[in-house]
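The chain below stands alone and is given as C-alpha cells, in the form predicted alone.
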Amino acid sequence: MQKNLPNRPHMVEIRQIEQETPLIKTLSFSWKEIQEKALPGQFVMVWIPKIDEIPLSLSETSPYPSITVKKVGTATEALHALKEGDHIGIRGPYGHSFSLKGTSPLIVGGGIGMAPLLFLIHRLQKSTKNLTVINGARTKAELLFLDKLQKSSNNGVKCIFATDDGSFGEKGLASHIAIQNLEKGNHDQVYVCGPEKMIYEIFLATESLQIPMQASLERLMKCGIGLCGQCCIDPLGYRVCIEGPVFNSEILRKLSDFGKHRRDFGGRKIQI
C-alpha cells in the first residue's frame, strides 16, 4: 500500500543508535529503497510519533541509512530519547544531491554541517585518490565524525581539522583555513555544508579564484515536497526541498539571499 503512497512516512526499526558528539547522534535504520535510491546530499522527512515531522540528510546509506542529528529542540530530543528497535516513520529521499566532479576536491564541514558530506566522502572515495576535507567546530568535543574520518586518513584522504579554540587540530575557522588551502591552486571542486555564513565566505573565495563549487543550504521546510514555499530563496523562488538543497555556483550567484536572509516560521525574512 505504502508503495504507491510515496509522500506517506513509511515506518522503520531504528538498528542502530551511535553517540557521535556530547549533542549529536546518528540513528541507523533499516529500509532497502533508501539503501538504493538514496544519493549523497539527499534528505528524508522524518516523522517522530505524536511529535513532529522534520527533514534531516542521509549521512550514509551503508551498512543501513542513517540521520545524524542534533539535540536542538522538542523533535530532535525525541529522537535522541529514542532507543534500538524503536520506530520512526521516513519519506523520501528528496532533493538535489551532489554532483560528483573533480579530479581533487575540497570538502568543508562546519558542526552539523559535516552530516550529509560523510555520504559524500564514502562515494568520492571510490572516484578520486586526491580527496581532502576539512571538519570544523569550535572544540574536539564538538567535531563531527572525528573517529570516522581519522580511519579515512589511513585510507588516502587528507583530513584536516579545525577548531576554533585550538583544542584540536588546527586552530580558526574551517572557513579561513579552507580559503588557505584553496590560494595553493591545488583544488578543482568544492563542497561544503555548515552555517551560511561560513559557506558564504569560501563561496565569495572560490569566485575569485575560479573554483566551481557546490553547497548545501538549510531552510525551514514544512512539506519537503515544494508545496508549502516555507523555504524559497529569493529572487528566483528557488525551493531547498526540490531545486536544493545542493546548489552550484551557477545558481548561488544568482541568489540574493543566500549568506543573507531566511525566514521564519511565520515565513517572514529575518537576517542570517
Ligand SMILES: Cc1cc2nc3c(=O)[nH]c(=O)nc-3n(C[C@H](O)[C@H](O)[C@H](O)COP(=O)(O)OP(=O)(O)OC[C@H]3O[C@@H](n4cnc5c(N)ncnc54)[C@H](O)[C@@H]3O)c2cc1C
Second form
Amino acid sequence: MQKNLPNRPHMVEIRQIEQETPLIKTLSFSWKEIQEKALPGQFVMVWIPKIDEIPLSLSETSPYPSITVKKVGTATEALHALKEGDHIGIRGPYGHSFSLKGTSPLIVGGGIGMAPLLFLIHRLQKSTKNLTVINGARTKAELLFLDKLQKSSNNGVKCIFATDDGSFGEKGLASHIAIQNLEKGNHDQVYVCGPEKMIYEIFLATESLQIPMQASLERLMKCGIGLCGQCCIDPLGYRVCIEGPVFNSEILRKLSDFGKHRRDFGGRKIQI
Ligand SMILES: Cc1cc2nc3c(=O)[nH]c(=O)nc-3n(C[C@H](O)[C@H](O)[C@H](O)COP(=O)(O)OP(=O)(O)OC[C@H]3O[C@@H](n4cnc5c(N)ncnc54)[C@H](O)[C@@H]3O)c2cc1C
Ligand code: FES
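What would the structure be for the form predicted together with this ligand, rather than the form predicted alone?
Then the entire complex follows, led off by the chain already shown.
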C-alpha cells in the first residue's frame, strides 16, 4: 500500500547499460511515470541497495528513462558494477527544470555536465531550428555523447566539440569557445552545466552581453526534497533540490556562493 508514495524509492529493473566513456555509463530503466512526467534538468534520487542514495540527473526519458553516471566514489562505483536485470530504487523526478526559451539558443556542457543537457537538446530540437551545442572535455575519449551528438548534427543541430588537449574538435576550454561564440551576438538564451568555475565564467560573459542564462548547479544532497538543508546556497537559502538545480540569471546574480563556495557533508563551507 505504501509503494506508490512519491518519496519512497520505486524499485526498477535496469533494462540497458551503455559504456559512454571509460568512466561514464548510461543506465536505462523502465518506469512509465518518470517517462511521462520528467522535464529536462530534473533529477532523481537513486538508491543502490545496501550502499547509498545519490542524486543523478535524467539524461533522457525515451525510449526509457536514463541516468548517465560518472564513477567518482562508492555509490557511483556500485552503480557501474550493476548488470542489466539488476534493480535500483528511484524517487523523483525532483527539482526545477530548464525553461525552453529562445529562438537561437546555445547549450554548453563540460564533462559529465552534458548528462542533463542531452535530454534538453532533444526537447529544444523540436521547437527551434537554430540550436548550437558546445561539448567540452579534457580529451576525445572523455567527450560524453560524442556519437549521439554527431547524429544530432545530421539532424540540424550545430555541434562544436572542444578538447583541452586538441585530440578532437577545437583545442581549448568549452567556456572560452562559448564566450567567443556569444560575442558574435547570435544567441538569445544560454544553457550551461558542468564544473562551476566554467559555469561562472560563462555567466559573467552573459551578464556583460545581457543574454539570459540558465545553469544547472550541484551541491551535496541528502534528502532531495527540501527538508535537510544540506544543499542550501547562500545568501538566500535557496535549496538546490527544490528551487534548483536549474537557476536563471536573475537568481544566479543574487547567489554570493555561486562560483565561490560549496558545503561539505559536515556543512562546512569550502572553496570551489
Ligand atoms: C542535482 C544533481 C544532479 C547530478 N547529476 C549527476 C549526473 O547526471 N551524473 C553524475 O555522474 N553525477 C551527477 N551528480 C553528482 C553525483 O550525485 C555524485 O557524483 C555522487 O553523489 C557521488 O557519489 P559517490 O558515493 O560515488 O562519491 P563519494 O565517494 O561520496 O564522493 C566523490 C565525489 O562526489 C561528490 N559527491 C558525493 N556525494 C554527492 C552528492 N550527494 N551530491 C553531489 N556531489 C556529491 C563529493 O564531493 C566528491 O567530490 C549530480 C549531483 C546533483 C546534486
Ligand atoms: S537535499 Fe535536503 S534540502 Fe536539499
